[in-house]
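Next up is one chain by itself, shown in structure tokens, the form predicted alone.
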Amino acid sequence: MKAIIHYFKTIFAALKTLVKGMAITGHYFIHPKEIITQQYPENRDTLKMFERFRGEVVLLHNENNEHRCTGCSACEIACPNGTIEIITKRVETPEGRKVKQIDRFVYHLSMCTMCNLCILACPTDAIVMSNDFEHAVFDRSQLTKILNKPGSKLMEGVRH
């Protein structure tokens, strides 16, 4: 007999919480001024993401197509799942020294967990997390990006 009473008490408790939830929903249905839901994608033009939002990794370039990446691979080492690949080449400086320079900065967005460890590891602050959040594509190969722009070079004053 105890089991049957417990069974019906559980049903009544569930109905009570259901009615309470429906009352809250009904309140917002009757008072639409209080609605805070974003109407995405209709509000795409006015939508602003939070400053601390982590979207994707971006290699910063200035107006002269220069970046701060020295090719040290600290971001590649810090990445827990191999999202970043730094492909370097050796270049001779006017002084006759051979220095490492990035050939390609490959970023696999499909593997990225947006953990921010690569940004924290970068000694020259060459990369940042952007606020972009729309990454839906039909072909996964489009999620592999080359972050250094064609013809870009190391910014003057950044040490190797």
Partner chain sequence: MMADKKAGLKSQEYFINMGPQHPSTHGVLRLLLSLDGEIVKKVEPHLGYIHRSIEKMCEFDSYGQIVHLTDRMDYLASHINNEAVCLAVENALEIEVNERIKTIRTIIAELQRLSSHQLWWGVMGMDLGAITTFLYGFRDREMITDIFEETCGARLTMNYNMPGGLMFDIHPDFQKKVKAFLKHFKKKLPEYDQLLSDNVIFRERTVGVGKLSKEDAISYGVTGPTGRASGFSNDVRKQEAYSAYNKVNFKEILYTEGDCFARYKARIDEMWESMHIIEQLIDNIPEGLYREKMRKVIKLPKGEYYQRVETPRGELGVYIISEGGMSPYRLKFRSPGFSNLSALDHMARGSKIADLVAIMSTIDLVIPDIDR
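Positions refer to the first chain, counted from 1. C-alpha atoms forming the largest set that superposes within 1.5 Å between two forms make up the rigid core. What you see is a predicted model, and the numbers here were worked out from it, not measured in a lab. First, how it differs from the form predicted in complex with the partner chain.
- Taking the rigid core as fixed, one finds a CA shift for residue 123 smaller than 2 Å between these two forms.
- When two forms of a protein are overlaid on their rigid core, residues whose CA moves 2 Å or more are considered shifted, and residue 28 is one of them between these two forms.
- Superposition of the core reveals a Cα shift of 2 Å or more for residue 97 between these two forms.
I have the form predicted alone already, so could you send the form predicted in complex with the partner chain?
The next block holds one chain only.
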């Protein structure tokens, strides 16, 4: 007899808690303003990331196609994963001096963990983290990027 009473008691308790839980669901059903879901691909135009969000490393260029990278390799040393490769070359200036310049700033996005150590290491603030997070590509080789634009050169007066 006791077992039967317990059995029915549990059923009633279960129904009670079910209603209790459903009350919350019902509350959100009639208060759709509290829903925070973003419709991502649709809101692409209005989506604004936080300014510090770390998406990928970019080498800043100004309107004259000049960057601030002196090729000192501080970022390459700071990187824990070998993501950055700086390939330099010797160029002769009009005055006849030979100076070191970057040939290619190779960035392997596939190896990058967005730890921000390269940005902190850069003495000339040449690189920053951009907010771009859509990195999906069809082929792995596309993730190896050359960050300095073709024909770009060192900005006047930047020395480390």
